[in-house]
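This document opens with one chain alone, in structure tokens, the form predicted on its own.
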Amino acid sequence: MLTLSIIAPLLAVVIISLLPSSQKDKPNKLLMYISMAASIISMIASFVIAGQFSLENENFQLTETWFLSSLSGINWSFALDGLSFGLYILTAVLFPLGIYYSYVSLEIRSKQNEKPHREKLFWSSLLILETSVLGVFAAQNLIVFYVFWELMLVPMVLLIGIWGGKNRKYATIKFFIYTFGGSVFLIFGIIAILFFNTDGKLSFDITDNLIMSLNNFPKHIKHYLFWAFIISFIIKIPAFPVHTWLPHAHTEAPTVGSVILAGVLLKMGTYGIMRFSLPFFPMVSKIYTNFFMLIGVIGIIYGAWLAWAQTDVKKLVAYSSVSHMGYIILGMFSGNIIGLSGAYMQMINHGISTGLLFLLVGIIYDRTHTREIDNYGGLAKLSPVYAIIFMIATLSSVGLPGTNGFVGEFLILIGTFLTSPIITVFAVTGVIFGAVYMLHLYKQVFWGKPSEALLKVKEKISLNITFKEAIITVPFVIMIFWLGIKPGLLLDTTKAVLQKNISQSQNIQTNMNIGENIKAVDKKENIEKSGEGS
């Protein structure tokens, strides 16, 4: 099934190509009918696996294998635990829901003389970022995790180059570099690790073998090798000061590329670190906590106080995913359980929520073609649906109890306190200023009297959200309770796999340490040895 999954956007891609180009100026129905079947076999299937996993197993399960190649050690085999798994369900959750509301779009914008352009690019885009990202979150080998890691670049970039807005060159081209250059510094780490190896024979599945040949490397090797890594990862995230690019690309990126920017693809950088980062380098990752909790906590304050100077709706939300990032930055390197699970939550949540709120944004951006706040206000008075659905939203991404975001935030603000109680005051800040600056658009937008520029809108075309778009919203809404009620249907999934990794860092330290203690003691030995002999 997970073969399946994987590869049913990649055969739509191929049945579209052969289809012939369509100049009408109406969307393309079969294209969408395509795509759509193909992400929806990927989400059945996905929910197939569900069915099929177990939350005791700490490790890789339901592995299936395309091939082996045991004399280079790049096995091409896909499985999940507990890390990858929700991350993996909400990927194929995702995409069906964005390619639909892009028709929806599509269909409004025609009917605004809109023409559609490059459908078929367009769709085969969306199908092959959905298979890299589920590749990236199945992959059992480190090097096909890196291949289908490149291969999301390539779709992300003609998104954001032929369908943004108007700043997109600009857009595409620093998200490039940003996103391309921290690759560069992975594949070096990759081809370190197989220069560095002495045991003869490495396999790059992720394993303990591979794992504990890792620790066996020189401590100065192992430091290279750790930020190698964790600079890739940081930039995907992004984290402050290497965030900047993620502004530009959310603001001029088409508003399906916004929800899987928001909802997947930066969670690429958080999935690393737990995946690679942390349990390859424990030891590497304890000396840096500090660092990178200071890091995590400027993100949070800085990325709000940008979220709460803006003017432009879709800037403030892409701001407010710097400071959402923070948090889990925090939580990744508090060092324990209950971090390390709310900062796991919080990726699954911050996916939902932000991707919910692009999705909204792009919604009225559909109609008004604005999305400066100074020309809304009133708007709960014209479409008072939508003023419904995205107050649950602005609830779920402020973290209040009943949501999604609430969970998350909490778990990640106590294991912060166990290793920190400094940064987590701090910390608690980015709550308060969370607050401010979502609730403070949403009285802007929708709140007072409405703005001459909404009701010169509402004379060409109706405010009101349709019922199309109104039922994408709801598997956002659904998840956004469900997981506020009942978190525990997501921390029982990660609950073995992190106590693993904790368990295996903590022997790693345990032996290091006996290691230390033995070569003292033998030299100790010889210097009194020595001294005898003398």
Given for the second form:
Amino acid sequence: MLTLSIIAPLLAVVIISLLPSSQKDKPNKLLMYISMAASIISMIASFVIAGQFSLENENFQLTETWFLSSLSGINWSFALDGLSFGLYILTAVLFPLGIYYSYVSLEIRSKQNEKPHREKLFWSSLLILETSVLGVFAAQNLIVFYVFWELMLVPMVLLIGIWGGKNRKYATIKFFIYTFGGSVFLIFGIIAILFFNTDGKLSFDITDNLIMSLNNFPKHIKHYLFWAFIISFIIKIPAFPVHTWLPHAHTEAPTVGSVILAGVLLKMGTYGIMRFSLPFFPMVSKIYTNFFMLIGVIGIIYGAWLAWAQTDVKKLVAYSSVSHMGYIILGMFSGNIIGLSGAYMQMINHGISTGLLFLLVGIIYDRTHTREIDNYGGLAKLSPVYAIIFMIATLSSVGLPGTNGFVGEFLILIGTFLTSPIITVFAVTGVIFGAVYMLHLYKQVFWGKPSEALLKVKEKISLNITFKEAIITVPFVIMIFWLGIKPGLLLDTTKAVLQKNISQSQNIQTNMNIGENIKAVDKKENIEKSGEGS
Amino acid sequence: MSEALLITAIWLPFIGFLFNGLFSLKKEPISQKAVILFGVGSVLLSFIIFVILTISENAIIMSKTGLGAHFFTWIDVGHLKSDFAYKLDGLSVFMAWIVTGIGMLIHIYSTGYMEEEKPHFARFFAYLNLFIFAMLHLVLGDSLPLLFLGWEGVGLCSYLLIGFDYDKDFAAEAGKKAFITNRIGDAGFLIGMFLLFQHTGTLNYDIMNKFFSENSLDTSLLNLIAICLFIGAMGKSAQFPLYVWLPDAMAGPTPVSALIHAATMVTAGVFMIARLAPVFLGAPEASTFIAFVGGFTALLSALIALTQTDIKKVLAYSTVSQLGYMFMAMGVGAYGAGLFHLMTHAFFKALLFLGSGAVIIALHHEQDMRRMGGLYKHIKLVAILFWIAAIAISGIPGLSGFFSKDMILEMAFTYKYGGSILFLMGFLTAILTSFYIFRLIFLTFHTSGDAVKKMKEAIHHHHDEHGHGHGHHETLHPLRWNILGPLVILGVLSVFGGYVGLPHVITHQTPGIVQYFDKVLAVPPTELSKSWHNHIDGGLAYSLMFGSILVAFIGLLFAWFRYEKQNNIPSEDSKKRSFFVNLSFNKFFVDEIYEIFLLKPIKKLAVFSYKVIDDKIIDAFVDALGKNTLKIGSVFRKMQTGITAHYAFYIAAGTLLLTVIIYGGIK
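The block above covers the form predicted on its own; next, return the form predicted together with its partner chain.
Starting with the chain above, the whole complex follows.
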């Protein structure tokens, strides 16, 4: 099932490539049907998997192995555990919505005499993207993980570079250099593991054995490795100060690109930290805890401020992502189950709320073709249903209790507070600034008198959200409230694995401390002895 | 059974919200009767259930833990657990009565007030229902996270209702301001909550109370926690320096001002202190701070209320001022008095607001008192009810406000740590209160002015200017039973509501309401705060009481003299104002100070961060890096020959190099 869910989109790409390419004025329905079918199969398969998923199991489960190679250490097998489960499902749900939206968007644009172009490549890119993201989350081998991680870059670059906005070229290059630069570190790290693995068995499988043998590595190597991994991840997140690719990529990407980017791609970074950095290098991450918490807090506040300073709707939402990802970094380094659960929840939350925000921005952009906040105003009067959905997304984004956003933020902050109260006090100001920029946006766009620019657009095309568009947003809205009221739905899936990771890290830390103490004692004795000698 | 009833009572308004909310989306507005059936019916039913529960489960409710009801699990991670579970005890039943009782009256009133707002009728009731739902969570939740859910939920409703006429810029701005100012408070509140969790290991009231009965925390820690939590109260309950949103909140429809911004939501901070009595009573220094913030807020906003000309603005500042009294009471440990004033204030202030709403609606949405006057002749019943409320708030004996305010002033007087200053602030506020409220009465209902005539003139003026009008308003808008009925009930409550707390000097025993709260709160406040107070003998208590009665009459007389006798209607020309009047009229320029010293610098910093730090420094650095990489890349491009053997060589060389580097590193 897992494999089916991963490769279904890829199969659809094969089918699409076999079709003759035809250039028409109207979007090609057949391509959409094929893509939809593939992503829905993928989604249904993921639901079946969800039904089989055991909450008590703290290890990888539902493993599907295809290719074992003890020679290269690269075992092709897919599996899920508590850390990947939520993100996997989110991805599988997000893609059909994004794909359907893209079609609706093409339809609306074709009504305004905009021709779709290079459709086959477009749908193929989306589908390859889906496969690669699903693959990243289902990989249980470092090399497999890396392959999908890199594969994702290709369709994303195409999506921004071909179907992007005016400055797409600049944004694409920036995105590529940043993430590719990060990936170089990652592959170095992965290969280095091979070099230092002294227990004789060649394996890239992510297992407790790997973690154990990693801990026997020389200390400075562990430091190098830790940085090799985490640099790649924090670029992907992105954390301050390596975040500057994000606003460009987001603003220039087509809506579906932004939705997927915010929805799941950024999570690959935080997922990487949770999956590799923290359990692999518990000692080193402990040393840098304060540093990364600081990065997180700066991200929260800085991102929020910059969001406030924006005049472009999409950029505002993009910077809000920087702020939200800051919370996640904070929670991940809290080192306790409350903070980590919160961080995980916030990954999903951000995917839902910011994904929805980008979607909504796209829906209105399809009509107005402007992203300048100043061109908007009084939209609530012109498009009431749209205004309500946007309000719900806003509330989720500012973390109002009752929505999913609150539970994530609350858990992160309370968990972090237990570890470092002072840093949390600063982080809490993000709660204020978050409201500042989102409500500023909402007021400027939706309240007040209808702006002239909008009234002009209204003469040509109805600003009201269509039924199809509304349907796409419904799953988001449901998830916002469902997770807000019953967060256990998600939190219970991560409980076992987080608990295991935390105690494992603590064991390693205590063992190491004992080891170091012994060493220190030895040293002391040596010194004493030498003292006696002289 | 009673658990199920309790849950039903809390969730009924939510059904009303869903119904009205969904139907408000329809293009054609649904029938107002259906809206009323769900909107008002749900709250009415909820109130009835609370009455039934109070009677049938009285013994359980009045016990320390109260009647608990577990609905479903909410957050459960590690040792953090918070559920949708409710606690109906002596304190929360008191609040639930006020919230649903007054809430119901105001819902009924709104059916009249909002009648003409046809397209927005359902939306209005949806928001009101949601508010009641959130407020019930605030008061009935059995843990702090659930309180916070209600706390922010009512904030949301407040935001939506202030911005109800969202196409008006000032309403939109006011809504945003309210939400953000409240968020500042909430940030403090969150930290207080975290500290509590860190040190008690729980956020559930019952477990926390148990913890406090068995352990004690360091006083300085409790002080810190109390201050953090109080910052939350400063936002929600509009205390200095976070009170600035409440006067602007008057942009919302008047029933909203009465329900949310006077009777219920803004008292949440007072409730919260009572709910966490073990924390606040264990924090004497923080309590002193609270008392002084309350006293200062009371005085400051009363000074501002003196010169306002918008009838709702006067009432808004009055609310801030009265809330200040409540916090003064809580600060000096007189929880009974504070909660008593919360109740009486809910009665008379709701009456004042609804009364002013009746005036506003009768005058076809005129709020400026300078264009009123002489309304007594036209709407006698409203005028009489207004007089009742004014007498109640000013502290003239016999009516509700007298008893509660007197109790607060007495407790402030006996307070050991700066009690005389507190008393003085409270006393001055009392004079000012009496003056501004009777000023309002005279300007609106009496004086030689004639509101009806002014209204006609204004309309003609309007015609001249624009050449068109929205129909002729030659007569007052009629007021029907659904507007007058709730007013009469609130009038009765304003008269008799004070008799639950007859003072010691009359009955020679502790006031009933104080006894009640000493019994039902987690810890008895009177006993724990006994050492904070000096003893007061009967004679002194009497003279204090007469003192405050006297100032109430002085305020009344002065207002009568200035506005009725001298007919001194405030001028619209700012040059004619004296310096102090101008200061008060402009609200001591607090908003402007915030704007210049806080808002603008932060916004500038934000723009600077974006334009300089992000764009010119970080991004420019990255771009430079990228360009150089490309240059280096062009060198490497020559290596891409396409011949497999070359690549194999590179790989081998690279691997070798890597090996050397890494192994070299070890040694």
